[in-house]
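Just the one chain here, laid out as structure tokens, in the form predicted alone.
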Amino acid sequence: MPSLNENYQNLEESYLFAEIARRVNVYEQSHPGKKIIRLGIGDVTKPLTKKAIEALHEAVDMQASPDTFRGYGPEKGYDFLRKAISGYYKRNGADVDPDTIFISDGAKSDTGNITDLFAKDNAVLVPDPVYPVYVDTNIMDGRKILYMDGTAENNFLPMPDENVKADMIYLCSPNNPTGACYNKEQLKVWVDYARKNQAVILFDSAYEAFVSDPELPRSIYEVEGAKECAIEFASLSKTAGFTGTRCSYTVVPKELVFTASNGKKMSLNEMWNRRHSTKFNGTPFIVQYAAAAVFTEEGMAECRENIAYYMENAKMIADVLRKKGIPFTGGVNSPYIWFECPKGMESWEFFDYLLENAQVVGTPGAGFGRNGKHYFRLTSFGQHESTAEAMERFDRLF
């Protein structure tokens, strides 16, 4: 009889989006005929942009000739894609290189394979609330989890105390599920505390391409010395509609060198390298084809218009929280807006009351931790019509 990792039995019995789904579909069986808008789980409803669809037909044609037919690609990511990302990062104010660039097949999965590289005795730093992912891997791992808590009186924005040694720490912004977003002053601050402490900050940007201000940086790259304490996650999911296409990114900057218990330096960029080789056979060259046709200008035009949808869609729920005296985060730099529960409900409640007396799904706050307790998060990647249907079944409720 094999031993088990019996770390899998401190977790939740059900995970968050499993829940919603059970809870909608006993609805749904007892309510035949009932109208259900879900603006829960943040998948994107606009298809594909044409530069992507063009690329992605090419790619298949190119596949179907002996002399353009492409087999096994390198498992970093092919030059074309690495090359063009890392100009997208220059015209956005960072400087990566294309050899720090690592193709993949979702911000998600690498959030959690990144653990790998790391020993089960380093303390791993998580906000609450929190994207379940971040704590749910390490609660696999058996890696002791510190939290630092994410409230209406710091603007959901989480900041280092001296006191609170870590050796990992995640940070997402703009935010999951929050959509608060730090500004280079405070994130200055994390990766001054990360150098002090000689930790690795594992920054999520999945949800970069949502920042319309200027002055807020979309890469922690664009911090001075985040190179020497930060890994990046990036995803074409939510930027250019890629979550059923699947690819992603993430930045091991070469600067990441540190000392093992035998005095012999190690590489965390050589470390991924050899962890995506061996367990990672790349993403499939139409998607890394498509891609790249992403980082085109034409293509990142065609994708802020989606995203300038979406966040119309976004600004129909702001406006409806505003007019009801709701206080809200998020909506502006970010597809998700995070409200305190109307009436003192806590959030599986309230997700229970809007499900029966409006047929509206969200997420409960307290699935992403114990802060969220009285919270719940609304996404704005439905349609136009459905966004604004919802929010009037909302207004009239309350």
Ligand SMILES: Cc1ncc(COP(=O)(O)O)c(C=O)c1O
The other form holds:
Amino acid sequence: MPSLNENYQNLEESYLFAEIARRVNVYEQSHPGKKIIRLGIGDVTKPLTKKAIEALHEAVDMQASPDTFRGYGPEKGYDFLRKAISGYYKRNGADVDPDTIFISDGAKSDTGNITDLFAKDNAVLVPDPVYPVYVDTNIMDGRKILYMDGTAENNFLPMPDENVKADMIYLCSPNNPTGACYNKEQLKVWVDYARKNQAVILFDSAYEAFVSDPELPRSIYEVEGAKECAIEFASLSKTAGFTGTRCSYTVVPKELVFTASNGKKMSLNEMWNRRHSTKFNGTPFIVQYAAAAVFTEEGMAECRENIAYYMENAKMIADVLRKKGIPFTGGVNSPYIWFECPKGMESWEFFDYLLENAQVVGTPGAGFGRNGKHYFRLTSFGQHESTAEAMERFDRLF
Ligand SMILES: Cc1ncc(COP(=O)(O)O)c(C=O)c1O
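Pass me the form predicted together with the ligand as well; I've looked at the form predicted alone already.
What follows is the entire complex, opening with the chain shown before.
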């Protein structure tokens, strides 16, 4: 009999979206004919852009001919895509060597798999509330997790506490679920803290494309010294609607070298290269080909148009919350809007209240950590018409 990874017993039931679906289902059964509007899901609704679709078709045709057919590709991704991503970084103000970019099939996989590089006895610092994958993947490995509170007092942007010694630090900016975004000065404080403590920052920038304020960083590498302490995860999921097509990239700078217990120097870039090429056989060629089309001028313009569409939804949501005097974060530089549940309600209580009285579905903050207990997340990924209708109903409710 195999002995099992019993750390799995320590995972909390991942019931957030299942429980939402169950409650919506019960409501639908007992209220047939009521039109429910969903502003809870973090998935995009717009299809792939013209450039990406053209590239996909072209790549499929290439796979049909012996002269252009591609079989196994380089595990870390094709040069053409890694160079295109490096160019994208450059245009956004960060210098990232293509050789340090690893193409993958999702920021979810990579933010989870990166734990393979670190021993089990590391102390892990995680913001609360946050994207639950960081916590669950470290619980699976049995690591000790320290939480840092994201609250209204710190604008949901926790900063380092000199009394806390962490080895691995997860930061997510713009943040899911709060929509809060660190500025360069704040990230510099994190970079200085990490370097002083010889810690590594695992920086999730899955929503960087939603940052419209030119003063705000879209990459941690816009901050001096970040290459000495940070790994960055980014994704085409929300940038270009690749949630179903699957393509992401992770940057592991060569400067990230730490001393092992036997005194040997170990490079995280080399370790990740070894891990990636041992356990992963590459993102499909046709997907990488389409991803490269996304990073062209025309491709980027199309993505910006879609993002602008979503951000109009965010504005509709934010306008109503502002009018009602409900405190919120996000809605600019982020597709998420995070607000305090009205009338002192807890998040699941508010979920039921909103469903019952306005037939609008959102995401209870409690699903993202204990600091979300009195908060609620709405997303801007819906259609204009349904978002407008949902917010009209919301407006009438309070
Ligand atoms: C913060 C954050 N990181 C990563 C992901 C996953 O992205 P991907 O689709 O690239 O796996 C998500 C998806 O919702 C997310 O919210």
